[in-house]
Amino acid sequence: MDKKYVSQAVLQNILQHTDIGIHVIDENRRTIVYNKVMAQLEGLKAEQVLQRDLLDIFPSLNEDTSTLIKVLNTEKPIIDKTQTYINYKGQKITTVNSTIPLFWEEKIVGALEIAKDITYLKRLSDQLMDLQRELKCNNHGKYRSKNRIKNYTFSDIIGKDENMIKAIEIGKRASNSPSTVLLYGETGTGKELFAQSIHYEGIRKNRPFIAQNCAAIPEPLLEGILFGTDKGGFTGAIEREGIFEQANGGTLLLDEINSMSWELQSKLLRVLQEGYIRRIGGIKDILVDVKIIATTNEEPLESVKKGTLRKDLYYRLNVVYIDIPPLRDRRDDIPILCDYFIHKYNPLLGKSVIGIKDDIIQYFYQYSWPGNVRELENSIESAMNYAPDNRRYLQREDFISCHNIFKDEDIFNLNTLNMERPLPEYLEEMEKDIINRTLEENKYNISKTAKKLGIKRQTLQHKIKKYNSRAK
């Protein structure tokens, strides 16, 4: 069989299985790829559109309003552009479409245009919006309730450890300052918890509250939410506040900054700057006053490095900086958080647990916790679902679902050890381990493992090479 049609073949096939719409029309408008996906969003069949000029299958558009025609004209991309539409078949649909300019030796040929389907995540994102809005006139402006989940302050934060609590001073301060601020933790490690004690130990703490996670939501869409629409922003947008205009007077918090993008970190920079935001669509501009916090799982720095984060929004964010240290550096705290988990659970379980074994906790403290203080939490919660009622202090077997923290419990059980070896062969091998879980728990970071072994680089450096251990 001739190749070329062998990888027409595929090709078609791969169109034809994508999950995203795929539209292309050639240089005289008429269509020549039309998917199953771009037929289901616009209620359509294949055999209705393909040969066909675009403006008489879509009789509603002209050469202006229809983006493939646009960009046929153009030659210039359109990208990421949200459209909102009745199909075919009578049914509202959302979607993000990019379409771009199709050349053969310089020469365009067609243009091809691509849709997700977002009409899910849009109706979710506007549901959010009008339930925000009706707690906000149901409350008449005061955002602290009887009946609202619980708001966290400095004292629901656990720990003794002298960066935790030097993390916390440095909250309290901010929480009293109209100054943005820059929390820096690990996933699991509570930048929300310190972000709402800011808010709820402050001068805004009768004020709103709102939190957006910047990575949950595709980005036509979060430009929407955090400015709002005016009608005619795009087809089918309606006139909606934003959470900047919903948070006005109170804090907004900014959940994994660094996953905006640069145009969207731009806009924020500039609302920033100018203290004013202006609805997608809207011709007026609207004065805010919100306290921003803004959070980040990555360091800010290594964040610009690497180009997800703005150099000069990181400027204007960075007034204070705060950096919630991982529970693998501040390991005492574990005992006094295990007890405040047993003392949360208790009731909801209906247990009596008072406890944990002491060589459960003597794994504890070996063990990295790359998931911090929430996958502590959450081995507590369930050893305590897996514990008999009458149980008084957790113990190994409860820890059913805890793999990981126990998978070199034998390793070196000097009880148990069987020595067929010399004793260098074992020395050896338990520094290995020792190295290898330092470099773990420091992310591979030379200076940063050597100083917490207290040796030098060049010897840590030798020990890698001798035992083949990864590092950066």
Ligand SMILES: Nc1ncnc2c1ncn2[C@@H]1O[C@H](COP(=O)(O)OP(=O)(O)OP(=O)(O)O)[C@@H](O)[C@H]1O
Given for the second form:
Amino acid sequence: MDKKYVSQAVLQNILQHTDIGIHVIDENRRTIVYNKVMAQLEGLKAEQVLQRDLLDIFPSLNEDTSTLIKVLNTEKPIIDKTQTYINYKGQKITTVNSTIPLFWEEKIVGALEIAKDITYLKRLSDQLMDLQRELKCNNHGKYRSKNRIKNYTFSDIIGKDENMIKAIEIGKRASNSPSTVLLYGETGTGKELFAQSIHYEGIRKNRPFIAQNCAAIPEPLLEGILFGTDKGGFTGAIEREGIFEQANGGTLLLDEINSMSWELQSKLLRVLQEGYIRRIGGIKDILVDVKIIATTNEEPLESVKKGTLRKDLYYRLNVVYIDIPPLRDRRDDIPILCDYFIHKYNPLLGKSVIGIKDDIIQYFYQYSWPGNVRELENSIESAMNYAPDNRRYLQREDFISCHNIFKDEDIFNLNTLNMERPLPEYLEEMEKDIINRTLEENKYNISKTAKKLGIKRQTLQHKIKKYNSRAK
Ligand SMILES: Nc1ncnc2c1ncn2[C@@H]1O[C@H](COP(=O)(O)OP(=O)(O)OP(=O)(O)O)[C@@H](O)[C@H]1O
Ligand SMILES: [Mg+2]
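Provide the structure of the form predicted in complex with this ligand, given the form predicted alone shown above.
Zooming out: every chain and molecule, the one shown earlier first.
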């Protein structure tokens, strides 16, 4: 079989079976490829479009508004542009499009457009925005609600550790200044708690507090959520204010700032420097006064080095920097936090627990707490659910679903030692376990782990190889 036919068959199949819409025009603006998905998106049939001039099929478009023609003229690609339009069947569709010029021997021969349907996601994000607005209206301009979600203040942040007290002090000072705050802490260390405390204990407490996770929303929609959209933007676009406008006078918490795209980070920087926003498709500059609190669960300078956080934005955000230590670096806070959560859950669960048995606290001290305070809180809530109503001190059997904390139980508990195995094998298992645990506690950094274990780097590397352990 001629190889040319095989590659044509492969191409045909890819075009017709992908879930991405594909539209190609030649240098005379005539459609030469129009796949099934594109036909469905635009509500047309391939035979209505193929071999015809683009502007005959889409009379509402012109040289400026058609991305395919624009790319043909400018010979420059347009990447990841969100478009909302009413298609030929009257359906409202939102797509993310990329349009690319096609060259043959350095001469432009056409343009290719690929479109991804995100209508469903767009609908969800619009609903989210409307709900947020509704919530704001129902509060009659007062954003501090009485019986809705609890608003945290600094008295809700529990901890006596020196670095924790330092972080709280910086937070308190930050609450009375308009400066941006950069919060760094692993998951579950209390970043949201800090952000809310800074807002609700500060001068902006009667203005809105809006939180947005930058990692949870697909990139093309995030820009609209932040800055809003205007009618002029594209056919069918709705006028909608973004969260910068909704949070005006208040605080905007931008979670996981390092997941935001490079381009959007640069737009955010411009807004922070200039103090006004422009809705997508809008022509008006709208002044906004918003205090920004950005969070990240990766060391910010590490993110800058890796290229996930722009250096210029980092400097702009880093006016006040708060580093919340992980729980394993402040183990003396564990008993105080346990006490706090027991008292929090007693009335909620109808229990009268007084404390936790000592042997459990010992496990708590040696565990690495990758989920930090959230993990500790969840463990206690879970144990209090399992405990019988008359339980005074939580004990091992109550923590039935907390396997991680007790994963070393059998190895380290000499009472349950299985002496059927030879001692060297048993000791090796212990060694492997201690190494793995210390590696995990030190984020797989070999130098730090070796130092903690009191052995040479080379010795550790040798053992890592032997036990097949994870290392950076
Ligand atoms: N110091 C603390 N004192 C009391 N409760 C705390 C403390 N730190 C965290 N918590 C509790 O732990 C849970 C997680 O906290 P929070 O949501 O603020 O963490 P986070 O750092 O934002 O986590 P993520 O990065 O996963 O979003 C919450 O229920 C919070 O109340
Ligand atoms: Mg959070």
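Residue numbers count along the first chain shown, from 1. What we label the rigid core is the largest C-alpha set whose atoms superpose within 1.5 Å from one form to the other. Treat the numbers as computed from the prediction; the structure is a model and nothing was measured.
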{"query": "Yes/no, I108 Cα shift of 2 Å or more between the two forms with rigid core fixed", "finding": "yes"}
